[in-house]
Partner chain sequence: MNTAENKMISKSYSHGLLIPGMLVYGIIFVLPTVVSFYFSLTRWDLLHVEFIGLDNFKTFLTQPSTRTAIPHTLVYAIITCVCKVILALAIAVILSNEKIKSRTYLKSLIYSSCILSTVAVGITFTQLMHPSKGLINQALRVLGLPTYKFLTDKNMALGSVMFVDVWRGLGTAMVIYLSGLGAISKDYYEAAAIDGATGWKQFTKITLPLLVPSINSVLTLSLIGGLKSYELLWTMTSGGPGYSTEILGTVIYKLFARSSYGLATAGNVLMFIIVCAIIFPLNSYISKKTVEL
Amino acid sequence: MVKRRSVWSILGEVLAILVTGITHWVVYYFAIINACKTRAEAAQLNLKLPKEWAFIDNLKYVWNFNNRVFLRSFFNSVTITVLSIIMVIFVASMAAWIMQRRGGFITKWSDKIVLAGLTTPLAVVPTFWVLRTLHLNNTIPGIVLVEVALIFPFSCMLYKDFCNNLPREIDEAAIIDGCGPLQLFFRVAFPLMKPITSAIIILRSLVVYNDFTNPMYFLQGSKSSTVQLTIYLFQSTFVTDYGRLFTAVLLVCIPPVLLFLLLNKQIMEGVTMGAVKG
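Kindly supply the structure of this chain on its own, in the form predicted on its own.
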């Protein structure tokens, strides 16, 4: 028997949704409306409509700022994010598959090592020394390795929990059909991981794309800077042009929003599938 919900319960949920929507969308409205203002109006940092619309001028300034450093940094951020996600998907999925399918002493300790990676902070000085020894400091491959090392534990645990729902009978049927270890993983197991792979792509892409501290430590110079470091250049000690600053922020937000819209369905499937067993 389904219990009827009271009117107060429904009104409470509607009110909670409205409050959540307002508190979230007011941030976007604040950024968008101030990106359309001139320097003097944007300095007031209010929610009023602009008296003079200057979004196109702000956009041109951001685009041509410092010999188009924003475009170069945008390309660097996208490159770092794409390479990091591709590498972590293959490494974490294969590691999680082995950890879930095989038992034994080594697998047991592998779980503990991966879990330790979730809580162990990044040691900047030893990491910089390792990158310099490998001649990878101040390079995109070097920062990619750092990002992969940081996002691997979380991704591996998500893959491992998802693999718990994949029946072992699939492995046996594939082996009977003549699949080897690599064929079993890439042709049978990995395609079944599509929902959780989509979730990892969006969740970890946001972490890498929005990372500020690691590029600040391990990347130097305008040729290798990321968008987060470039946005920092739009602020100064005494005067900050908030109109152009918010314009740059809006441009930086476009790729994550597009990625979420494209993978929204797969993300929800991946997150919810691992929560239900049986």
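Requested next: the structure of the form predicted in complex with its partner chain (the form predicted on its own having been shown above).
A lone chain is what you will see next.
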């Protein structure tokens, strides 16, 4: 049955490689090569190799700029990401477990309300008002709660689909052996959810780290600003200083790119989880 490849098929593949070379590699190369240039050279915005390699100088400048604001905001971003993901893993897996395992009025309505959150946009001003009332606006705990609330519906849905395939016999055996509700969940159910937990950790941490809108609303002008807000401000601070601007852009992209290089397969698989409902 194996047919030889037609000329057209080979030609198509070569064309695809060339086109993506222009649409993707040129864009990445442009950002990287301009991060290596001095102010005057970077102002040309071209693809030529720099006459004078200035990457280390740019790096030092961005690093030390404004009392190391970049480093501080990077640290904040990482803190927010880690805290949000840990919290959402626990609250979503517990909630989904109960919603999937037992019926009744409360679970049914919780389920419906959570599902509605998949499409609904966040009502930003009232949320700001709630956070302000709780004295949590412009603080890291405040933004963590917002991120958790926003990822909660989707994570819940993934966990619920997964619990659907966990046999109830396991629970029954554990209950007969005397497991209470907490033991049943933490000792028996949660460890079995590992595949979906890791998918949520990988993909949602990218979402939280890259988030710009919510820090913009809920971390205004505060010391706890995130790295995305910082590079946004750099765009107007380094207005014609493209070398330094692109250095900052590259630094921001390092964590997601590392994650992508290390966990390429898991990320791609994670994208499709929950995207298509069986």
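Here, rigid core means the biggest group of C-alpha atoms that superpose within 1.5 Å across both forms. Positions refer to the first chain, counted from 1. Everything quoted here is computed from the prediction, not taken from an experiment.
- Residue displacement note: Arg68 has its CA displaced by under 2 Å between these two forms (rigid core superposed).
- After superposition on the rigid core, the Cα atom of Thr38 is displaced by 2 Å or more between these two forms.
- In the core-superposed comparison between these two forms, Leu245 has its Cα shifted by at least 2 Å.
- Core-based alignment between these two forms gives a C-alpha movement of 3.4 Å at Pro50.
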